[in-house]
Structures are given as C-alpha cells and as structure tokens.
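Take a look at this single chain in structure tokens; it is the form predicted alone.
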Amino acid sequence: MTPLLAPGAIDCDIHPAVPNLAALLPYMDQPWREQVVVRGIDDLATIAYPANSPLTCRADWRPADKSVPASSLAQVRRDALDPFGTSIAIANCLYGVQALFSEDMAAAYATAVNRWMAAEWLDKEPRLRASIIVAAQGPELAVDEIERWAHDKRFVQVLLLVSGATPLGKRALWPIYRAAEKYGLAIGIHAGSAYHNPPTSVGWPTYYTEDYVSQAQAFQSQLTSMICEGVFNKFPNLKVVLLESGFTWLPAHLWRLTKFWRGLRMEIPWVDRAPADIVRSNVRLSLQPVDGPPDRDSLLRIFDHMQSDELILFSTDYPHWQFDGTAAIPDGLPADLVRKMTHDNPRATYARLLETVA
C-alpha cells in the first residue's frame, strides 16, 4: 500500500506554466516588449515536453478548457498542493529561454519569467518557492539575474538544463556557481534541452521516446563533468539537485566513475575525494520519475547501493504523468525513509527553506 505523506511534505519539483506570451509582456522591459510585438515572436516552446504527449500532462490534470496545463494558480492548488498536504512546493518553470541564440533577448525573457513568477505565483500563494530562471548561454547576464533576485528568499535555486550548449563543469559557467554558493542558492539541473545540439550522444533521434530516455545519459555526463572539472572542489558548499533525472542509474555510474578516477586521477589531481563521496555530500536527486523496479525488495536494494538515505528529495513532477492518483511514493518504502525524502532532505538541501519555513 502506498505510504501516506506526513503533513507538511516539501515537493521539490512542480511546473507552473506560462499560459501564453501575452502573460509575460507586462513583465518585460519596454524595448524587448516592443521587439516581441513588432517581430511577431511566438511563445517559446517548452524545452522538454511536446504539448500533446501523454507524458506532458496526466489526463485528469488537463484543463477542460484546453488551456495550458498548470498555467493557473487554481489548478496548481487543486491538483498539486492540496491533495498531497504540501507545505512547500518549489516551482520550476520550464519556459524555453535557453533555446534563444541571442544572449540579450534570452536574458530579457528570463527576467520577465522571474517577475511573472514573483507577482502571479509567489505573492499569491505562501506555499510556493521558486527557481531563478537564467539563460546560461550568457553567464555574466545569468549572474546579473541571480543578483537581481538574491534578496528575495522565496527563490531557493538557480535552474539550468541538463542538455544545453556545453558540459556544465566548464569554467565559463563557474560565475553562476560562485553566485549561487554566495547567496545560499542550490543549482537545479532539470531534464530538457535547448536543442542546439542533438539530445543523444550519437545524433538526432526519431522519436520522443528516444529523447526522453536519453535524458538519463545526459545527467550522467553532466555529473561527471562537474566532478572532473572540479566544480565541487572550487565551491565546496554548493548543492546541486538533479531534477527529473531518475536515480537507479546512479550507483552503477558512480562505481564506473570511481574506478576510472582511481586509475586516471593524475589527470585531475584537484579531485581529491572519490566521486561517490562528492555526490553524497553535494548532490541530490528528485524522486519522480521513479525509474526503479516495481517490487519493494529490488527497489530497496537500489537505495542500499546508494549508501545514503539523504540523496532523494520528494517530488511529484506535476503536471507530468509519472503516477496516478496520489501515489507519488513507491509502495513499501520504510516510513523513516519517506520522512527523510519528504521533510528532512529538502530542508537540508535548500538553505533558504530554513529561513522561510517555520
């Protein structure tokens, strides 16, 4: 039987959606608003979810009026907050600012999305926190955006995509990590792509199934990049959260990475701890989508292989279709582990929650 969530669960990944471009225009600076209107720029497509894919929104969560799923506060309250007794939910808006080639326009869109999030969601619903949307294609502009919102403790994370234009460990991106560490913000890396490069390591796929499954490979590559390039050595207090990554791949990947680190560590001497130790101290993963086996014993064996009960953060991934009803927690998990995932681990990961949650 699916365990009931204790009151006050913290949901680390929900997806309020921009309903249309018109909703953002009031929050866009005048020169960019004029450009968008005069040039007839359409809505920026989502960076991960085709609108009509069943995975994009559970059938009973699709609005009857055919509006964009999760684009109204009433929907989110009814479907994502109230049924799970959620005390806090972290809103990760997947709007395609990362797909733009113009760094300046991408930054203007990011600012508009963050203003819209603050005014239309955070100001109206005290249970919500949010990620700062940045356009990582311009790291200096991304830092400006972080500093724009650093004073607002309701923003608890900086959101990046797992498949952008470059490996996330590259030093060109370190100013983003430096700013996040300075202001006590986690770095959230979410499934999705800017689609400037193929979303698989072997080229462009034909089907969405291939794209979605390949996201786990992208997470493995980005985690390896951040460890080997020395991100966590340079920023030892930085927390990185892998969102919608799955988690069953982690033990085997760490075994392989640790093996080759031992044999090749002269190449990366700054990595002075085993990769598994770095992950246990600095990296967390969201629960949904659960990619584990359906039987309790096999799933618990995977948790044992992680060698930590602090790695997984509760998430519903609303409105994406990962489970039915309120069965967000797999059957058979021990109550103490569920408590860690839903309450203790999120509080330990997001420093700002301690400042904003009683």
Given for the second form:
Amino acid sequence: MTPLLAPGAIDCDIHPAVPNLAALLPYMDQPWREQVVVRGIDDLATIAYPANSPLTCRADWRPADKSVPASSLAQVRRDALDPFGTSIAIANCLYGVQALFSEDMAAAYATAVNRWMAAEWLDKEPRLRASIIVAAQGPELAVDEIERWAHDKRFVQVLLLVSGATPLGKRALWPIYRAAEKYGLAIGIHAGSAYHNPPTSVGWPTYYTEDYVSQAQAFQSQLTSMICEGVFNKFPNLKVVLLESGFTWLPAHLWRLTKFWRGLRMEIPWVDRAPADIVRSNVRLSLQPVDGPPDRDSLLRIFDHMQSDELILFSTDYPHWQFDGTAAIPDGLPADLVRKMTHDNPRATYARLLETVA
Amino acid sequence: MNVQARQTPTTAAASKLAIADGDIHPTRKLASEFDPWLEKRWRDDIATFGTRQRQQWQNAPAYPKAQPNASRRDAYPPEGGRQGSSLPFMQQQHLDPNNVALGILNPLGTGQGLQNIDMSIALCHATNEWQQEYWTKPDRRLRASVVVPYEDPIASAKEIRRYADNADFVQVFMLSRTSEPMGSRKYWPIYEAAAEVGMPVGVHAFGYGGNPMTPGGYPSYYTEEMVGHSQAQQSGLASLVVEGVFARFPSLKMIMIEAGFAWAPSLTWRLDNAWRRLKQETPHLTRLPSEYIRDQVWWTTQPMEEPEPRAHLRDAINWIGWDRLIFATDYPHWDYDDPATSLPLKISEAERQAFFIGNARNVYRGV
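What would the structure be for the form predicted in complex with its partner chain, rather than the form predicted alone?
Below: every chain and molecule of the assembly, starting with the one above.
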C-alpha cells in the first residue's frame, strides 16, 4: 500500500537534467561558449549514471521521445512533484562539472548550470529550490560562485560530489564550508565521483554494479574525513546532507569510528565529541535509496540503531530507479517518523526553506 | 582498546573455556631469521635496496602508528626483541592464560605487495617456512597461513599447492588493499588453488596496493586509515561477489580479518538492491549477492564494534549469523580484544561455543 503523505512533503533530492550542452550555451560566458563549438566539446555526462542504465531512470519515467530523462519541467511536474503532493523539491543537477580537470573551465560550467537552473526551472516553478553547483577543484572560484547566488533564497544548498580529488575534510576546502555557514546554506554531498581517483579504495572495478555499490563506502570515508579533520568544530553551524548515500550503513560505521576515536584521540584532539553526537547535530541523510533489509522489523531496528528520528530527510531521488509506483516511503514506518522525514527534518536542516521567496 | 598494560590473567587455563584465536601476529626477533630460505640474490638485494612497497617510507608504515609497532606496551618479551617475536612470552602472556586451543598465525610486514614481485615471491615463501620452523613445530596449538605474493596470482597458486598436504597450514593469507579489486580475474588462480586444497582465503586489513586510501584521495590521519580498512574490505567483498568469484568457486571460503563485521548486513542489502536493478551486466550470478555471502564468507571479530547500547551488536550478529564469526584477539597489537571482556552480551551456551571456537573449527582446514 502506498503511504499517503501529509500535504506539504519536502523532497530533498530530485535531479532535473541538462538536456544537452546547447541548452547551456546561452548561459555561458565567452570564451567558454565559443570553445564548446571550436573544440567540439561533448556533454559532461559522467560514467556515474550511464545513460541507459536501469538505475539512471526508472522505466516508466523515461520519455517516449528518447530525450534526456527529467530534462523538461513538464516531466518533473508530472512524475516527481504532483504524485507525491510535494510542496517543495530540491533540485540537485548532476552534470559533470566536477569532473573537469581545468579549474577555470569547471567554474565557467558551474556558473552556466546555475544560471540555467535559475532561469529555466526556479523562475518557472515555485515548488522548486536548488543547490548551487560549484567546482571544488578550485575552492576560491567555488566561493565566488556561492557569493554570486547567496542573495537568491531559492538556492538552499551547495552541492559537492562524494568523491573528488581530495578528501572533503581537507583544509583546502574549508573556504567553501565557511561561505556556506555564513550564508545559511547547507552542504549537500551527492553520490558520484570526479573519477580523478579510482572509484574504490582498491582500484577500478569491472562492473557498474560495483561502482554504484561502492558509493556507500565513499560516503563512509568522507564522513570520517570531515569529522576527523574538525570541520564541525571549525564550522559548528554547518549542516551537511548526504544525498543518495544510503543510510543503513550509518550505525555500524559510527560504532567503528567511535571506537577508533576513543583509542586514537591523541591524534585528533580537537574532535571533542563522539562522532555520533556530531552526526546528530550536523549531518543528515536522504531517504532514497533505502538499502534496507527485506523485512520491516529489521528496518525498524536500523532506525533504532540510529537513535534519532531527525537524521533522515525524505527524498525520491527522481528519476533514479529506487522504488516503484509512489512507494517512496518504506511500508510500516511509524506515522510520526514519516511526518518528521517529510516535513520537520527538512525544515530544520535547510534554514532557507523557512524564508519567503519572491 | 588502547589499554596501556593489562593484568595477565591468572585463572588456571583448564578451568576456562578453550578458545580459538583467528588473528595472531608473530614477528621475527631478527630479520635474519628468514635467511635460511632466501637465496643470496635476495639477501643482497634486500640489504642494498630494501623492501620497497607502494608507499613512501623505507622502514615505516604510511601513517605513523599510535604506539611502537602498533603493539601493546606490555607485550615486549622480557628477553628483548619486538612484540610478538617470542614464542615463550606469547605462551605465557596469551596462549596459556586465555586457554587458546587453536591460534591462527597471520604474519604481517613480510613481503606481500612489494614493488618487486620476484622479491615478494621469495619473501613469502621464506615466511611460510619460518612459520613452521619457529612457531607451529614447537607449539601444536598454532597453525600457519600460506602467505602468498598475491599480486602474482600464478606464483601464489604455486605456493598454495606446495602446502596442499601440509597440515600445519590451514588458510591462505592475503591483505585487503590490493592493486585491483579482489574479485578481479587477475586473482582467480589464487581462489582456484585455495578451493582445490580446501583452505579458506583469509583477507587481513592493510597492504599497499598503490591506490589512494579513499575514492576521494589520501586522508590525513592514522585514525582514518584504521577506520578505512572497513571500506576497503567492503569494496573487496562487493567485488568478489559481483565479479563472480563465489559463483565460479562454490567451495571457496573467504574470511574477512580485522576490519570489523557490523558493516556486512548493510553492504549485503545494498548489493541485493543494486543487483536486482543491474543484473543484466552480471549474468554469471545466478543467486542474490546475499546468498553467496551467507554461504561462503566468515569474519574475524576483532576489533569488535562497541555500540551503546551493546544490545545493538546482537542485532548485527543475528543478521550475519552466529555461525559466521570467528573470535580473534589480534595479539600482540594495541587494539587487542580480550576474550574475557570483548563480547559483553548475554549469549547462550551454543552461541558462546560457536563464537569462541566452533566456527573456527568449521572453517579452517583440518583443525
């Protein structure tokens, strides 16, 4: 049975898509626009979501005309917003800006994607909010991009990929976190890689299945990095949201991280609270993919292990295939937990959702 | 974890339940202990160029440890030498008082994963002969691992078959940070030989495969390296499943050593969910990933996860199966799990028996 969401649910992870590079050109500065043509640059479609993979787009959400899934507002309204009674959905555009090697080129593409997002989506659909795309390859340029959009309250988050060139806790990235905290923007960390390192810590896998599964390990590593490096000590008001990360790994990971934190605190003395406490105050995770056990009771045990009903934010991960029909919420979750995931937790996480937008 | 000096238990061993220890680390008192089994060429090259790994230091681990040799500060043998180098002291401090009836030797830092693969082959063989001469012959409670130069799987398979009929050797020993994911076909000759001789393949945390320690690059701290062994093993196990190692070698048993176990249920659920959607690319898999894992994978317990409340650990073990965990201490290392205190759960006698010795007897060859 499809759980009926109370009116006003907030979907924290949907993926409106760039239909093609030509659609970005009007939003791109020179000389980059000219370079696209002169150099014959292709779409920035990374291998993180192969175009025809079943996971990349649920079969019944694929457009009949073979256009890029989720690339038109009509599709997104019909498949992602209307069926769930969504009051607000946060658009996390996955376009391979972060995988470019040139910092300047990446920054130019990030600007173009954000302009395109504002003009083609946010201006036209009041239920949408968006993440600011930045290229963490160049932290100073990323800060410039955050400041370009900080005044626009429809942007509620800064988006990073879980696997880039360096661990996300490293000090080189702190200017990004400083700016996000200053402007009341969350940091969203989404599944996906720049592929500047192998996708697993033991090298390049053979199958896409392994690449996708390994995203959970990447999230574990990055959560470890941000906690150990002291990001949350330096920026105590920063909210970090793990997107399309899965969440059933979280309790066991915190057990292990806490054990080594206890044993090795002399190495990272600034981490003055247990990792689980830091997660409860600063880190949130999106619902889909649930990656849950097959039975309801075990899933409820996982929620029990998390020891908080404030960590999970409702998401459909549209158009990725994580569930069928409108069954975005696993059966059998208590109504008050569902209410928190769909309404209260997103509002508590994204300060800007409480503000009126023009 | 991180106790500076433990009271050596004085309870008479005979009054305690006999246990198996799936992770004991013997070391050499003198580097020259390998010499009888090394050709002159290798003795000379090691003296001249050292044993270069895929990391930066000549004589140290990539991340400085938190205490010398990552070992208990009370584990230095009274007669001198590094921790874990004295059989009499290991007997006195660990094997006798804890009533260890079966101890599995997992030698580290011997020569696995070296840049020079021929040197690696030579050192691994010397390690195996040394285990027998210095450890398993004098103490019949101890059993050896066939340490293999896993980056050359053909040579590794040869080394495994060399000990096919030697009852002192009960498992094949790899490290988890391989240069390619463990399921890669490059490594299949190792699994084929292990299945053939009836030894499980133990995969121990550590190793230098040359890949950054996270998919986002090298982290800063030893803490992250230690926590990260769990991620490396998760990726390695996912690879073993998805690349079809378990499907191709249905009698193969794998033991994941010293990287935790509580992560296994979530990884298994994620594998099942992903595979249901993506199975078009893996027609060699005829069952759910979880089914291969349930039938063919074991875990050693140290360092045991310590949730608060501890009862959460019981959920994790229930999901994995009480028949799949092998108790281990990691003696003489700093994060040693004491058999008297490390499983603070009320458990049945049958569970206790399986956890502390029964499962080990079922998985290791001929014990």
